[in-house]
Structure formats: structure tokens, C-alpha cells
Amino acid sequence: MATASGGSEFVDKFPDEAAIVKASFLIAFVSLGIGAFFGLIQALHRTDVLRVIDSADYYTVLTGHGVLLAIVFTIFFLCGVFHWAIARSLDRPAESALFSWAWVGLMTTGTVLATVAILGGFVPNLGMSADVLFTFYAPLQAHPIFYIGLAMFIVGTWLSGADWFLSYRAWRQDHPDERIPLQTFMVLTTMIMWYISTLGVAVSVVFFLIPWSLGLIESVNPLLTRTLFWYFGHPIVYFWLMPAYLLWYTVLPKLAGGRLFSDPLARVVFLLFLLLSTPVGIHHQYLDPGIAEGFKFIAMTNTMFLLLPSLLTAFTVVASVEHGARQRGGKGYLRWLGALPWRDPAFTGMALAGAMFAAGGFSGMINAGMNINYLIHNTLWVPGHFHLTVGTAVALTMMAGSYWLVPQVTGTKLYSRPIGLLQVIMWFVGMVFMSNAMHRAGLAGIPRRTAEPQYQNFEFLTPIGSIFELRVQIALGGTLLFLSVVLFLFNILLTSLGEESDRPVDSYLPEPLSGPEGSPRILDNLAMWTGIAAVLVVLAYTLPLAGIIQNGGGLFGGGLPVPATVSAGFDLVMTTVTSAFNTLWGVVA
């Protein structure tokens, strides 16, 4: 327990775990600072407000921005939150602190290698670059160190999941009949999804991109590496979101003054993401001619089912927050909103992030529809969408949640709540400006992924406003977002360096209004749900991948034939899947 004079119960009880969480947060926040600076350069360069780099270097900046924020910042923060959640909810330390430090070290080494390769693009004489953007599939090629770093990073995340599963196994031996604690359930289902989804990018990096970049093979099949990336590229969106969901479900209700509305609904949501997030990646490839339209239609249909867990989350979280407001004296249909703790930066930031996520869901439905997607696919609409989702729902939740979490793992008091409140509001306002302008610019046809979005002898037209106004909004929004990150890092740094809190840090999380006892125990059968998720992936991807390999020049492109052993293997897989499906259909029928 925390000492009577102050400090943190978590630090006193789990000092090794607190150190792991702090190390993960440190790397996440350093990556956030660098990535945000790159984002500011992009925003000012594209809008032609201020250009401090050559347009050729823009793609180095763009790659650094995407990799450091969308991969390093989010996943290192996730590892910190999940390590805290496992120790807290199971009430036991990790089985081996040395093993925990091993995955932190491996992920850190991978991050350094990939970052060095990216930054090498600024030094042409170095002969090292990785201007392949966040979507690092072929035909763009990076230096081998970039791919090797990514491979090490992914393996590190696999080891982190193994660490948490080992803790769960030890806990289960001591508690054979108990329900899985909710936070642990969230961590384990998320990691199962991650194991399934990262198989695609691991195969792409290890068997194709690394040998290709080393010159061991002459070519690769670009569509195959692209499809393997998006096999991983869509579920990573939910991998980003799951720590935010964990905080929304378990911490936000407490900050609001109440309790989680329903533990069973939370479990159902995470299981739905486990089942549905991976088989839909082809909806990112509507414009790829090498994939049959029928498979794209199936992916579109499956994607629409993902609205269900999002809508369930909206209901459960809002109901939990409303319960807290009414516990604080809130009345009426909407007047209860005024009773919420809006001066608390942790609550306000997470609440604003949730509201922005709803807007991102609406624009996401446009992305998911085949016919409408053709209009906006290669435009600035798409960055506008994911800056609402990962850029706000995830990033703002992580920053706001840090105002509550960092004192938990340091035992210090938050340096400044007013600065924290200003920071989260500044992020929200900056994103409103930038994302709104990006969506409208996309409807005007302004392209993404380019340093020079204007064309000669051509003018983009907008139904409302002007192109100049959109550029001003993007530049203003990007500047506000960068300043918000500066405030955040300043506040967190001084919090971490501060003295121990005079009073014990409040770490109590109340039990849900509706506990796990009200739900069927089959929800906790993780082996069964894993099997179902794997079957759905096989059904969704076996035929498209076989077609890509058969019609796209083989495994390695360039018209190279498929090796006989690989061809036989695919025939065996197809025969097995068909036989299993026929058997299952016969049983059901």
C-alpha cells in the first residue's frame, strides 16, 4: 500500500513493473515529440506557408512522421498501459522482470535502427534512406536496416504479449474458477488479434522485403507485399484503439465520478474486434486492379459489421459517464453534462477524444464504401480521417490518460492541471481546424502523399470557401497541434521530475454496475475465439492471395513462376479449406 505520507500504491507494490511502464512511456513520448515536429514541417510545407526543407526531403519527413507516431509512439504507450493493467488487475508482478526488460530492449533497438535509416535520407552521401512512408510495401524500397529494425520491433511486441500471457497463466493456476479480470481480458484479446494480424507483415518483411533490399532476390510481387501489409494495416488501427478503449472503459467512468455501466458489453466489444478487425484489410485496396471485385465487396460488407462494436462502445461509455454525472448531482436530459469534471485534463481530454472519434467513424463509413471510396481514396480526405481516429481518438486519449497514469507509476503529483487542460483543448481545436480542412480539400480532389499538391494550369475548386482558406486552416491546425505536444511534454517532464505527492495517489478503480457474473462464461474461452478468428482470416484471404500469386507473376513478381513446393502447398491449403467448409456446411445443414 502507499505510505501514509504520500506516494503511489502501484510503485510500492510493483516497483519493477512501474520501471517498465516508465521506460515505455519515455520512448513513446520522445517519439511523439520528434514525430510532431515532422508533422509541423509537413503542414507548413504543403500549404506553402513556410518551407525549410527541399521537396525531395518531404518524403523523409513524411516517413518519420508516420512511423514514429503511428507505430512507435502508439505501441510503446500501449505496452506501458498494458503492463500496468496486467499487474494491477491480476494483482501480481510479471513472472520475470528480466524478460520484461528484454522485450523493451528489443523494441527500442528496432526503433533506433528504423529511425536511423529514415533520418539517413537527409544525408544523401550516406547511402542510407527509407523514404517508403508509413505504408512501406513495394515497389518503394528502403535500406535493409529499416526492415530489420521493424522486424525486431514486431518480435519485441510478440514477447511483450508472451510476458502478459505468462502472468495470466500463473494467475489462472491460483484462481481456476474465477472470471478473467476485465483489464486483463482486454489485454489478452488485443494481443491475440495482434498475433494474428502481424503474421502478414512479418512474412512480407522477413521473406520478401529484407532479402530484396539486400539484393538476395531480384524482385518482389508488389501487390502481394501490399496485400500482406493491409492484412496487418487495418487491424493495427484497432491495436492503436484498444489501449484507448481500455482507458475509456475502466478509467474514464471513475474520473466522471461513477462506474462502468456494463462489464459484459465491454467483453463483447473486444471479442468483436478480435473476430472482425483482420478479415477486412482488402477495403484499403479498392483501387488495386489485381484483386477481384467480389473479394472487395465481401471486404466492404465485413467492414460495415465493425460499426457494431463502435456503437456498443459509444452507448456503454456515454452511459457510464452519465451515471458519474448523476452521482455528482447532474439532472435533466442534457443538463447532467454540466456536472462532469471538465476542469480535469484527464477527463476532458478523453471525453473530447471520444467525441472526435464519433466524427472519424462517419468519415470512415465513406472510406469503407466501394463506390464512394473511389472519389476520395487518393485525396487529402484520407489523412483527415485518420487524424480524427489515430490522431485524436488514440493520441489525445493517450496524452490525457497520461495525466492520470504517470502519477500512478511515479508517485508524483501532476505538475499543472491548468496547463494540462489548455493542452488537451488546444489539441482538440487544432485538430478541428486541420481535419475539417483536409476532408474538404479531399472532396476538392487535392491529393495526399505529395510535397507539391498543386498542378500547372489547373485550379482546384471548392463549393464553399477557397483553397487559400483550406491551406490556412491546415497550417494553423498543424501549428496548434505541435504547440499542444510541447505543452504536454513540458507538463509530463516536470511531473516526472517532481517530488513525491503529499497524499497517496488515487489509484482506486470502482467495480462495474453490471459485473462479469451477469455474462456467459463462454466469453472467457479465449482458445475458442482465437480459433474462430483464425478461420475467418483463412476464409477471407486464402482465395485472394492465391489469385494474386497465380496472376501476378508468382511470389516474387517479374513473371517468375511459383516454385512447385509453394504451388503444391497452396493446392493443399485450398483443398483442406474446401473440405472443411463442406463438412461444416453439412453439419449445419
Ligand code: HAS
The other form holds:
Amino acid sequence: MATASGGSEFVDKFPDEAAIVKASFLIAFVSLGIGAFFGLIQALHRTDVLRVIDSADYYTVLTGHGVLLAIVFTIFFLCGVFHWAIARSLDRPAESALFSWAWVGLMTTGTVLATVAILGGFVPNLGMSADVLFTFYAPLQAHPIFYIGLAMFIVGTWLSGADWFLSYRAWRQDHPDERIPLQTFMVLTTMIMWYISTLGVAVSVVFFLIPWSLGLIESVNPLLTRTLFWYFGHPIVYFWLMPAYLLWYTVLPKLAGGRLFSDPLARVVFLLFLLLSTPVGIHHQYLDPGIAEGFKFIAMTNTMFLLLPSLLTAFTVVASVEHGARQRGGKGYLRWLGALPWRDPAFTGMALAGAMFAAGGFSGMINAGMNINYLIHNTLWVPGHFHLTVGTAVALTMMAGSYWLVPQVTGTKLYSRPIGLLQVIMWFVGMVFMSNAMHRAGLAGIPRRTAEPQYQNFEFLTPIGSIFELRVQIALGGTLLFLSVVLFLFNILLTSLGEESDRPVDSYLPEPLSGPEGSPRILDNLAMWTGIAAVLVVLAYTLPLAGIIQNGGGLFGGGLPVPATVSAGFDLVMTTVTSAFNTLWGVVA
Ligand code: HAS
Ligand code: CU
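To test you: the structure above is the form predicted on its own. What is the structure of the form predicted in complex with the ligand?
Next comes the full complex, this chain leading.
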């Protein structure tokens, strides 16, 4: 990776792109602030420490929390990082600044509409609400404005991807024989995955949820909208994760004082995500009746394969960080850890985020096992899992990364490194309390998505510790997390208001130890990988979807209730195979 700035900062070299990155970050951070505040309300409400809202409003708060954090904060931040990464790694501005502003504008309008629909839930008699949680599948129904806002937001992300592909195409014309720069490769593969997976949610929103919420159709097939949601709902978790991986691969080694170990391995990892992210969505539906066990088993097997790219990442990123530590004089089997730049909040935040992801990945493996999943599904264990993954691996990396990225687009120095350091450590400690307690509470059977998980004449039991202690940990952890966000926003605000500096941050990124020359050219054949990914999706989803439509009363449901069946879909396979066999036999005989 050559230095993009050649001495001058990103903002001087690419002022239009820096403005887009700043706008994307601004909306991301505003959403982060509101979403974190909702999180605090929930954590205190559930644990019965402080109840400032009516329990009926809990679901409005929860929907706001999920949508603003998991969808708006993460994806707007992704857009900012990807826009930065494309311009710096291709070393050229976007083809049209107007086009870039168009997708920022569309995504922002969509966000405002969806948020207004959600907040409408607080106003009685308004007739507008969207208490459908961030997973928004039927039979819960939202006001049409919510779905329309979401649709605009997603179309906006498609346009942002188009923006980056256009830059790449223009670059390719000038550099016909060069390897795709690594950061661009990461952006493009992630976006191809996103195009494939958002098709599911687009079909669900446009053909079913919008017409249904407008009253144009009477009913929907709930299992169909659920399945289309999860078709997109698993890949979206990697859509959140890939900007964090981009930073871990291309920035973290540099912050550690070293270089990325292997460029080809990073390419393989991103390709594996492109291929395997989508044909696994059914692992969120192990308990759904109406999907054959066999299809669930296939989703489980694919999920286990999908661990590979993250395990490869753990190896490469840790090896690169260790290389950095040894460059700084670190010695011994583990003593090198002490030689790392722990005073740098950008480094420490990302390293702690990675360490927590190891734990989150572990609980993910447990979720993925069909039989163990029955134990934890719909319990507080699952929020425990995803606060380590999206809530730490992703969110903490994004906050820590901001300490290094924001100065590049504002041209001002970070306001305070000590506050930054305190902030990332506070996040880590808050999450240790909250997520460990959530996992354990889930094992005790405490449900998720519940305003008052305290029932009369019923007591949850824990093998070690007590329910009271778990509640205290969740409330304390949630409060620390909220305070950490406040510190973050304060630090970033004062950074952006600071005086311009010639060299606000050391933005040079060194070449990997093993560069792209060592990797087969076929890795860069994006059209071929897209084709394979599409085939895998067709294989994984055609039969389950056919079974769901056939047994669920058709595309729009409304038939008899779906019986709990293990043979749905399988019957269809058998009839298809038998008739194909009969036809073949007819031809032969
Ligand atoms: Fe998950 C549910 C399985 C990863 C998010 N997941 C969820 C939900 C969310 C979510 C939001 O199979 C709930 C959805 C809902 O509302 O119902 N998940 C997995 C598996 C993985 C996984 C197998 N999940 C993620 C990521 C997420 C995320 C990533 C967000 C970003 N998940 C499930 C399943 C369910 C589920 C089931 C359904 C549960 C149910 O019943 O409802 C894997 O991808 C995890 C692989 C990760 C690893 C860790 C590798 C470690 C690394 C650390 C490197 C270290 C560094 C430090 C960088 C194997 C890479 C260096 C520093 C030094 C100092 C050295
Ligand atoms: Cu998943």
C-alpha cells in the first residue's frame, strides 16, 4: 500500500471525499448518541433499577436502539470508511461528487423517515408507530413510512457501492495490469456480498411489507418474510464486521509498529465471506416450524465453514501485531505484548475489540450448533453474543478507528488522547460486566426482548452467583457503556472544532510483509467469485423457499396455520427427484 497523501493530508488532497466522509461520520455519531441513550434506558428498565418509561414503550425504545445502532450507525460509518479507503488506495477522487452526495442524501432521508416512524410510537393517538424491532419481519407491522425509509436507505447503500465500482472502473482503465489495491479489494468484495444479500430484504419490503402496511394486500406469509429477512440478516453482520476487518488488516498492524503479515491471505478471507455469508441465514431459524431439519443442518454445516475466515483473521492480525511489537523491541513468548503502544487509544481500542471478538466468536459457535441453540435461543444469551460482536468488535473498532481517521478528514489533531484511552477502556470494562452477565442470564433461561423479566411466583436460578448479581452487572455495564459514548462524542466534537494542523496524524500505511505479487491472479477475478456466490445461494435457498411458499398458504399466506413439520421442503425434493427420475427413465426406456 503506497502512501496516498504523498506528504499532504487526505483532506487537502481529496477535499470532496473528506466532506462525504465527514457527513457520513456525523450521521453515524448522532445515531450512536441517541441509540446509546435508548440502551441506557433499557438496561436500567429491564433490571428494575430505574424505570422512567412505561413498559409498553419498551419496544419503541428497543426498536430505536436496534435500528439506530445496528443499522444506521454501523452502515453510515462503513460508508465513511469505505469512501476514504477507495480514494486513498486508488489514489483518485470519486468520479462525481454530486453522485456521492446523492447517496448520502438518500440514506439520510431514509434514516429520518424510519426514525420519525419509530419515535411516533411515543405519541399516543398519532397513529404512527414502528415497534417492530430491528428485525422488522411479519407478523409485527410498522407504519408504511418506516418501510419506505428503510427501502430508501438500502437503495442509498446500493448507490454508494456503485460509486466505488465506478472509481474502480476508471482506475482499471489507467492501470490495466495492476493488482486491485488491497483496501479496494476489501470494499468491492464486501459490496458484492451486500448486493446479493440485500436482494432478500428488498423483495420482502417492496413486495410484501409495504403493500401489507398500506392495506393493499390483506396478509403475508410470515415465515416467508422471516426467511427473506434472515437471508439478509446473517450477511448484514459481516457487512458490519468488514469495515472493522479492513481497519484490523490495514491499519492496526501499522499502529502496532509493524506491517500486515500477508496480503494474499487477507484476500482469501474476504472472498470466503463473499461466498459463505449468505447461504447460512437459516441458522437464525433453527426453531422455526415449516423449515425441514435437513435444510437447517445444511445451514449449520455452512456456518461452521464460515468460522474459517475469522480464525484465519485471528491468526494473521495477531501475527502482524506481534511483528509490530518485536519491531519495537518486544521479546519472549508473550512478553512482547508489553511492548505494544498501549497509550494510543486507536491501537488499544482496536486491540481490545479484537480480544473481545474472540469471546463473541466463541459464543457464536455455540449459537450455531443446532442442538445447543435450543438452549439459548430467544434468551438474554443472544444479546450477550451480539454485544461482543457488533457491539464491541465492530462498534469499539469504529470508535477507536475514529481517533485516527477523523483527524485525516478534519485536518485537526485529536483533542485528547488520555480521554480517548479512558473511553475505550471504559467500553471494554462495561462490556465485560454486561455481556458476561447477559450470557449467564440466558443460560438461566431469562428471555430477551422483555421489559420486565421478573415474574410472580417464579424464580430463575443460576448455578453460580445470583440473579441479583447479574442484574447489577447489567445495569452497571450499561451505564459505563453509555458514559463511554458520551466521552467519545465529546472528544470527537472538540477534535473537529480544533485548529487546523499541518500533520494532524501519521497517516502513512506501510506495505504488507508478503505482498500481492505472491497471490494467484484468480483471486482478483471478481466476476467469477460473484458467480460462485450466486450459485451457492441458489442451492441453499431454492428448496426451503419453495417449501415455505407451498406449505404456508402461498406467497401471501392467509391459508391454514402452518403445522410444525419436519418434512416441508423435503417432500418437495422427493417429488421433484422422483418425477425427474421418472422422466429420465421414460427417455432411457
Ligand atoms: Fe452471530 C445471532 C452465529 C458472528 C451478530 N449474531 C446473532 C445476532 C446478532 C449477531 C446481531 O448460529 C442476533 C440477531 C437477532 O436479533 O436475533 N455469529 C454466529 C457465528 C459467528 C457470528 C458462528 N454475529 C457474528 C458477528 C456479528 C454477529 C461478527 C456482528 C458483527 N449468531 C450466530 C447464530 C445466531 C447469532 C447461530 C442465532 C442465535 C439465535 O438462536 O437467535 C462467527 O462469525 C464468529 C467467528 C469469530 C471468531 C473469532 C475470531 C477472533 C478474532 C480476534 C482477533 C484478535 C485481534 C486482537 C484482532 C472465530 C478475529 C489482536 C490484539 C492483540 C493484543 C494481540
Ligand atoms: Cu447469523
